[in-house]
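Only one chain is included here, represented as structure tokens and corresponding to the form predicted alone.
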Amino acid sequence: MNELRAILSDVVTRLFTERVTRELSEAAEQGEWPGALWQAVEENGLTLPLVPEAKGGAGGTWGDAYVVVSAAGRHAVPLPLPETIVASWLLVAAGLDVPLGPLTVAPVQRDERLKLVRRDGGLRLDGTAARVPWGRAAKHVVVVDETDGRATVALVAAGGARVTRDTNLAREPRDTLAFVGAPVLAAAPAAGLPHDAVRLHGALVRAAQMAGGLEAILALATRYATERRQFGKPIGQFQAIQQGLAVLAGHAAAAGMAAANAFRAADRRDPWFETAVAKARVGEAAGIGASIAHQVHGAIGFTYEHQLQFVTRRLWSWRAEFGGESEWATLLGRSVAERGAETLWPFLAAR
């Protein structure tokens, strides 16, 4: 680990044991912003690790990055940290100031796009986008078309757009953005992006999200089996319980090493199959380790009051959003069936 890394791990691990607490928690579920952690994540540079330092961010790498999301997916951070890393290296990607506030992105859904016009002597965005991130709480949304095939960014203030809200499973805000002849603050084409970044993108960090959430729910399986007893023993020392325990470590240790590997290929600026095997994989994963975290912890994993079901419906919602691991699983398919099956190995051996 290197030095900006060991910083970013401590600071993230003390900030959000210290300021995520179940209160904060309860309340962001109730729509209520949590303003003090997000202006302490702000402080502390943990929005905007890809942004160059001449440009007021760390300078880091989607390595760095991946301490930062990993760790917000592991305590479940109420707050688009994710979504705005994710927007800010897209506008530094087209030489773009980041703006300070929490940023979104869209469109997410595979079938959307938002259209980039130009009228009354500027730029100007129209279109739809349905589950945008933190869509009621971002200040900027920033958007990527592809105008005079190439991928353009642009970034819109989000009063601009008619907002309907919505939430995910995990009562996080997934709310429906209208735009009609919305002002364009700034745009720029980046060379090298691919049509689909936000969306790739998107699935990366929520890969990362959901290796952290894995390694949470992990954690609190194997602590509740050693002090749960029945029948005159802890539960962990039942054969069920480990053998399900293991299952759970296997897959943790799994989505981690899919994740951070895809955030390695970001940096090699060539992310897509490894972001998608990583989306799959950890998807996978997350249905899996949920169902054996609740079966370890039996009825009292489902209340409320309980941490493990904070975890977990962030599990389910994540695994489904910027695509499923069936979506991500056909697209890896028909990838290697056009390379042909004697590519495959090469290909692998090559990453």
Contents of the next structure:
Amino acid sequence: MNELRAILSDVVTRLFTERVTRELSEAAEQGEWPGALWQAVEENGLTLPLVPEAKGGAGGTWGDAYVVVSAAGRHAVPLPLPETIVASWLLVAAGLDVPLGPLTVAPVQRDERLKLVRRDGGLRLDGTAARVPWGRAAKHVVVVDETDGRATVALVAAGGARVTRDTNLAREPRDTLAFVGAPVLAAAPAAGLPHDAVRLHGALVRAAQMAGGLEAILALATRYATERRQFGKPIGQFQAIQQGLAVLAGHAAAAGMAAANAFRAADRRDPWFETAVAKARVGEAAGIGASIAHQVHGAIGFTYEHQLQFVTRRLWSWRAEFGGESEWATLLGRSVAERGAETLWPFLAAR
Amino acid sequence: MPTFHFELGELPPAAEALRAEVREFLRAELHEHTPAQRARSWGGFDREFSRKMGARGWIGMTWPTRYGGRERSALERYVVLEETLAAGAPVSAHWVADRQSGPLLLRFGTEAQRQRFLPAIARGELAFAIGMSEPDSGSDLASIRTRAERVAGGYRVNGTKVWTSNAHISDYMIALFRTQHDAAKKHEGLTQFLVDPKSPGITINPIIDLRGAHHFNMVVFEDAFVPEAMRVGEEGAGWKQVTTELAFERSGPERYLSSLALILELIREVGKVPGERAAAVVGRLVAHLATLRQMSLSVAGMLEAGQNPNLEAAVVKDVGTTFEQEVPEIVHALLGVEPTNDTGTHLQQVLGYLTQSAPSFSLRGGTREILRGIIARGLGLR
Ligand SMILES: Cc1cc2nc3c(=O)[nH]c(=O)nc-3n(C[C@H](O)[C@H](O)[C@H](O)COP(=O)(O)OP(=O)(O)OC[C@H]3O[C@@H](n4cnc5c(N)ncnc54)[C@H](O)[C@@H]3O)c2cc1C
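Moving from the form predicted alone to the form predicted in complex with its partner chain:
Then the entire complex follows, led off by the chain already shown.
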């Protein structure tokens, strides 16, 4: 781990351990915006790891951002921090300035499009996007659309949308935003950005959040297994429990590797394959991991009172957001089949 | 808290240059190999091939040059291993020695043993077998009963080893014997020896596996003599050494690539434009494969950095064998073609071979249950 990452890791761990309390998590689920936490996160320079220092960011890499995003997952942080990181990176990729405050990206659903149109002497945004993460809380929305055959990144004020509130399983905001001729505050083409940049990078950060979440539930379940006693001994001494936790450990390890590798690929500016791999592999790990963690915890883990559910409900939602395992596996399978069996190993070995 | 940690591995340019060389060599050597032959990989025993690998400097390649090694990095070795396995090369005449017997001798052997065996191993001339399991001692290895008693100039051995792969065609076996009998301290009093399987008093009986193939053996020792000079390490240090040896065994990339040949046949079968279900199946397998490769590379990176990734290696082996074991099942579920022995299409034959080998993936080198026990210990549960 390089120095910046070590520092980031210390900062996020300390901040999230102190500030993401049970009260805060519950209040967020009730719809309260954790403004003080956001401010602390922003002041600590965690929201813009990929933005150059000259533009007010940390000037880091995706590898650095991984530390923040996976920690956000590990601590089930109820903020649009991964979304802000992606949105700010998209703005930078197009050479645009990054506003302060929480950002989000849209659209996130496969078949939706938000259209950039030239009207009344300016660029405007039309269309409806459902399940936009933290749509109600974001100050701005970053959109990628094609204009003149090029991927164009555009910034609009979230206030320019009609918002219909909804949430995911963990009661994180997932709102419908309807734009009708909303004025675009800034826009520019981004060379080399794929047209599906929003979904791709959305999948990328969800994979890292899930990898963090898996670490968290492994730690929770392992600790519980050493504390909970039945039949006169800690349940962690029963072999069935040990074997289950070993399986969970394997999935957590695989998830961390797949997600970190996808962030490394993003630093190479070629993240499609590794992101598809990560979203498919980590999503599977999330399902199996959550199931084992709950089994080990017994009934107490099935209560709202216990903190396990703050993570597992997120895992169940995150695995579906920005494309679930089957969608990414299908895309991956098609690309592999098209290249043919002969190229599979050379391709893998070159990554 | 979890006590394992995986960092992304990175291959240096020298390793990538080597990869091209290895690939070229394998292409020339294996161009006539059918998919079913490639699926056999470390079931394939071919001394000629092993000697060629040795001549290239690709056996014992991290060892000191004075023992016939090339002092290459662990990452360069990793590249040779993964390319060789991915190509399905017949590696078993040098594999065991390169992976565990050689490193064991390098670490615990006498100077004379190193001089005598390591250069020959590195040339690809010496095949090794592993004599650990016994009829009454499988997972509970420390309970072995084959006895080595001190006699003039060496030891007299009595007992039986079993499942000894390739003992009938190997030049040497590294065997674990009991040199002291104290039921209360079964981990003590174990000692490792270099055994020449052709010596008097040793009978090798074939055991035929479920496919009808012969690689397993039962090796019976009846007053067999093993010279003092062939003892590996101190008397009584056998348990510690064997644990180290098993860690060598688990640390390589071989524990997830066994079913690669079948994945390749599956991709050929579904064609360039697969249906949605087939695409999803292929994609999922590739997602697992790509992730396991990164995990495996990560372990190689830790070895290169001089760390001791025993726990990480156990994790990779467990995840890897689970994966390679489920591949035949998944292919069956998708395609439903009948697995065959040596008739039918390449796909059918590869499926037939792997369907029948898959049960062994989670047995050899420590069963799944034992491995998960090691992981649980790493998690602090035992
Ligand atoms: C293809 C192949 C090649 C092999 N080659 C060699 C070789 O060259 N040299 C050699 O020495 N050995 C070799 N072996 C033997 C191998 O090391 C043993 O099979 C292995 O150690 C398990 O021992 P066992 O087969 O006696 O099973 P057992 O130990 O009897 O186990 C049977 C079942 O019980 C389970 N079990 C046992 N103990 C426990 C426990 N404490 N908790 C939970 N479950 C438990 C096991 O996991 C397994 O599922 C080979 C095996 C195979 C399949």
